[in-house]
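First, one chain by itself in structure tokens, the form predicted alone.
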Amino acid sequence: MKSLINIEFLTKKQITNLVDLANNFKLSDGTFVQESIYPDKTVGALFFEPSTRTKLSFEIAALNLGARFIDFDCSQSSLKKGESIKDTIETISLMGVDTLIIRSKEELFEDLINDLPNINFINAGQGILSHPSQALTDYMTMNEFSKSPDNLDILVVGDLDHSRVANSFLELLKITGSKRIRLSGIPELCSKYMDHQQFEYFDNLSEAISNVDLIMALRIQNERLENTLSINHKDYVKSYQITLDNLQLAKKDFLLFHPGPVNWGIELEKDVEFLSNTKIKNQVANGVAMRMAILSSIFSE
């Protein structure tokens, strides 16, 4: 694997590889595998967006791996003098930087990947569209709390037309063999996936969450939000808040995820945040071995 720009380039089989070799680097005490393996490595990270999880997970990943990081301030770069993204990356690159991790609002990556062959690139998100190392994230959490995770009912909640995290997301379960999937939230955030064919849309949370057996609860994205577009929070969290009560319809054993960050009282309820099914700990833990994952495979291409 040379680049991580979206889920639908991998196969099946490398979406699995690359969880076995993940929980490779995950140690019984809850910690990751120290080891300078690639030594001879510099990673370099450009986020335009603000990031917590991705942008830190893959800078603890890159050190784990004995990988120099170098975390580029984007703010502070020639790019405010005017200088194009392609010269700025191919200025980094003469200067030894291999992998570049990158963050944006625009799609970037096709333009990048023609232009500067020689470069590694990762999607660490890229607007609206795709977040691929979130949904490998994801995935090797719901195989780590499931014997059968592509045999799992799942329904996902939120603002899907304006995350990236949900897109990604539902690539990987079609790839996987996932069949039963179902969404659900406010029709006006909801709209590009109302009438797909793969997927079963219910306006009525009740409905939507009866007998799942993962709900993957996604933030509305008020920063991608179109002026025009108002959402009223007491009306979404009276319609569309996961709570222990409606918690209750879910089979016994649900997993409840969240991508995060989680406005808590917004699309979950602060109580659920100290149930056992609750593996939203877990999903930010993994991210740091699914990262090691993703750039230990793309460094021994």
Ligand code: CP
The other form holds:
Amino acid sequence: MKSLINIEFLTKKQITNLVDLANNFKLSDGTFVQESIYPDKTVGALFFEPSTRTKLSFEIAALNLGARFIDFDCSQSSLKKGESIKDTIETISLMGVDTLIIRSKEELFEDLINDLPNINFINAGQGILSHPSQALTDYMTMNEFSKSPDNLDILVVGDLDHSRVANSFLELLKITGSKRIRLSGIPELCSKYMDHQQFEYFDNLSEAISNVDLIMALRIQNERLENTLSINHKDYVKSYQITLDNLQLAKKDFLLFHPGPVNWGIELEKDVEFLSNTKIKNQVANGVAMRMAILSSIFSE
Ligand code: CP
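Got the form predicted alone; any chance of the form predicted in complex with this ligand too?
To see the whole picture, the full complex is given below, headed by that same chain.
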């Protein structure tokens, strides 16, 4: 794998290989392999939007593999003087950075790959469009807790229209073969998927959650709603919050995922945090192992 741009560029075999590789980087005590396998590799991170999980897990992953990690501060760079992103990346690569992890506000990678074919790129979240490393992490977590991860009844609930996580997760489920996927959330935040052939939309959460195996709750992306749509949080909580009560309608051994960060008390009731079915912390930890797998696949190409 030379770069990781979109889930749709991967085959099921590549996805399962990445999950297997990531599992090999996990140790039984919950820590990760730390071996200087790639001391000659230098990774740069350019984040144009905030991040905790993705950026830090890529940094820890690179360091665990013995690579160097350069955290490029976009706000203090010559980007502020008007230098283009392409020129910035080319400049960084001339200094020896071979792999660039980028979180961008909008579509960026198609031009970069055409203009700078010798650099390896990793999409660490692209506006509302895609977040492939999160989808791979979530599939790894599905594999950890389900014997038949491709045969689950899945509900994705929340702000679907603004969720890059949802886009990549649904794309991945198409490739890995999940057939029974439900969506729910206020209609104004699910318009992209309302008439989609592959999914079943429910505006009633109780119906949507009945007998599902996996619930993926999504954050209300308040920062992306400004000037377009204002959400009444009280109404949202009443109709779409995942609670101890409505989780009783799911299958007994349901799994509850959320890619984070969570707006506790909005998309998830606080009390669901400590249920054994809630795997949000496992998603975070698996993020390190999966990002080690992504980096090592790119380094070894
Ligand atoms: N899930 C996710 O992308 O989290 P961060 O924004 O903290 O990286």
